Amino acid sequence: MGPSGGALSAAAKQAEQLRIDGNAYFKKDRFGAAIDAYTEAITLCPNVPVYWTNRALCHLKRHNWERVEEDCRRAIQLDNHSVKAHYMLGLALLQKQEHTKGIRELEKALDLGRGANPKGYMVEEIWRELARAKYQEWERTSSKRSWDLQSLKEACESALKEKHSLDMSHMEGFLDDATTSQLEQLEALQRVFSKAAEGDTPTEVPDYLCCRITLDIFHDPVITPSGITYERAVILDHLQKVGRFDPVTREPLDPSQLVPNLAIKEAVQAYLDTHGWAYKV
């Protein structure tokens, strides 16, 4: 027989009370203590998300990634959308080398990020990791590239020479058409594959792109009634710190009327898909 509703009261109660201790010991650096209450709280209420990812953020502090790991995932079991426990996972997942899963949950993280609540709002956080993370793979598979690239031009060039040799020895009388031809073929050549590399070559990224106060490129994009596209964090904070207007038009603006801008989250992500360089933070 399972107990009573006033038992479960009773440690639910006290659970939170752990709660509120281990968050104390927290903002201290007392890192063990927290972690202590926590543990009791989790052994009173093992169903309740957040006493596994408070704990989980003392184990970060502490570098321990393993207990990270492990309480993230339970936290995951018990709420797979909660944004801290996919990204201290991510977190983990990455300080153990894997790079794919860990950027995985990163990206699951700010997905659900966007848009939070504002007083739980880690988009910026998130972003930071996860860009880092992108752009460090972006440089292993941009030297593999253009290690290749500039191994298969070399190749051609070879090619191309070995066969102006070999039409040098038949064309007596026509050098110059051949030389001119060879010329052309190595030109083009050159288009070619600095076409090829275009991607991995860094550049300005499109204004459209961009926040118009940040000039940094979207992380959390959000229109206004009047068609202007801000950073949500950005707009956020001008709203609360300067006025309730839209720093352009003027117009006045709450926090309501901000909207996803999916075309521009969607054709940001399009993007830094294909230019990896356009992630460095």
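Quantities reported herein were computed from a predicted structural model and do not represent experimental measurements. Rigid core: the largest C-alpha set superposing within 1.5 Å between the two forms. Positions refer to the first chain, counted from 1. What changes on going to the form predicted together with the partner chain:
- After superposition on the rigid core, the Cα atom of V50 is displaced by less than 2 Å between the two forms.
- Core-superposed comparison between the two forms: the CA of Q257 exceeds or equals a 2 Å shift.
- Relative to the superposed rigid core, the position of the CA of S226 differs between the two forms by 2 Å or more.
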The other form holds:
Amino acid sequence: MGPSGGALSAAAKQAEQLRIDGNAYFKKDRFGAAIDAYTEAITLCPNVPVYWTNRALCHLKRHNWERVEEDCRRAIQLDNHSVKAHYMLGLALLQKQEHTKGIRELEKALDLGRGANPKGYMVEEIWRELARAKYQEWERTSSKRSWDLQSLKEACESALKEKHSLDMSHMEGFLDDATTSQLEQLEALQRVFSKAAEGDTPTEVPDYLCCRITLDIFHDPVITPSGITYERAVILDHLQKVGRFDPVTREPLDPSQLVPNLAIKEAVQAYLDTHGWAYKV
Amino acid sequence: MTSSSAAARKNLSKIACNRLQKELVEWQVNPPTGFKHKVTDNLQRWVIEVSGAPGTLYANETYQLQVDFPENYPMEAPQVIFLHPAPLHPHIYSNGHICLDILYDSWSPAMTVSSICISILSMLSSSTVKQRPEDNDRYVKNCRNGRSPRRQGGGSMMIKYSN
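What would you give as the form predicted together with the partner chain, now that the form predicted alone is on the page?
The next block holds the full complex; its first chain is the one shown before.
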């Protein structure tokens, strides 16, 4: 190592100390002081993504969303696999009403987080934020959909009635038949439209898409050798705290035997795509 | 009432809260036969009225169950006791404590209030005599708010109703 190498490592050491100082300020809610410490660390070593994400978190605490976005984008340039950077960027974009992009970032963060630490607190938190954003998206789009459906239905009904009176003026006799068939058509129309509104009508999520422990729709389903599917974080918690057995069948169960249930995961996603209300947390 | 244990209780975790709300909704739609939940705004303590099944020793009798949920329910079993007066039964102590394995060692988080209630009713229904457990007096005297018959040496007579 030449002298420049020695200087580099001295800067890295100093930056690391600044990060530790920043973390200490952060814990005491002294976000201004923490931002100063991380900024100094960034000046010394601009290529360490954690300095950027730590500073972004301080900006987040102060609701300074533009700065959150800037810092997260820098962190992602340095490390495209940073869960925190994608997560906070997603939150910042949602604040800017950029719903689609924000949701995409949260989904990316969730995928990365599940790979890294499936049981981590972050994963649950990211899922909640994502679900909240998706639910709000559903609220926005579903009220427009039901409005459109309602006006279309009214238009169809009045068209049917008009056609009926037109038919009546041409026809003589068989009037009762015509009236009956018009009533039947109106009823059929009613059925067609309530069918079309089904996806946007909140009801119970089917049991087969819900974990037997949380009773909630699956987020990250895993299947046991008994064939029962559970929410990953919760079954891991059970194996650690309650005992090493399958909660439903009571067969012995080891964490290593859990396998992701991809089919159910896709089924949940397909259900959520057409029943956005089920994102409600 | 065991007021001392109530005072020491912690708030429900997020998972517990969520799950109890879902259990409550399910109960309202589809309550187990013979049980009535007395509605309160307290999610952490349910009081449930149980009616003895027709054709059993407890027919035409009603009792009250008190169900207290721990902070990290369903990773821990709820505490289930009969409020005074407790039914006369070989596995129910006069202080309301119930000798039932699923409430202690055989608890599983896949069980619900509803499934516990069904187990308790089946325990009542299968009884052939109306009497207290043999060690009732000793147990109740030594009990002091403890909730687990297991710790009091009642394990040998614990009955298994788990599926």
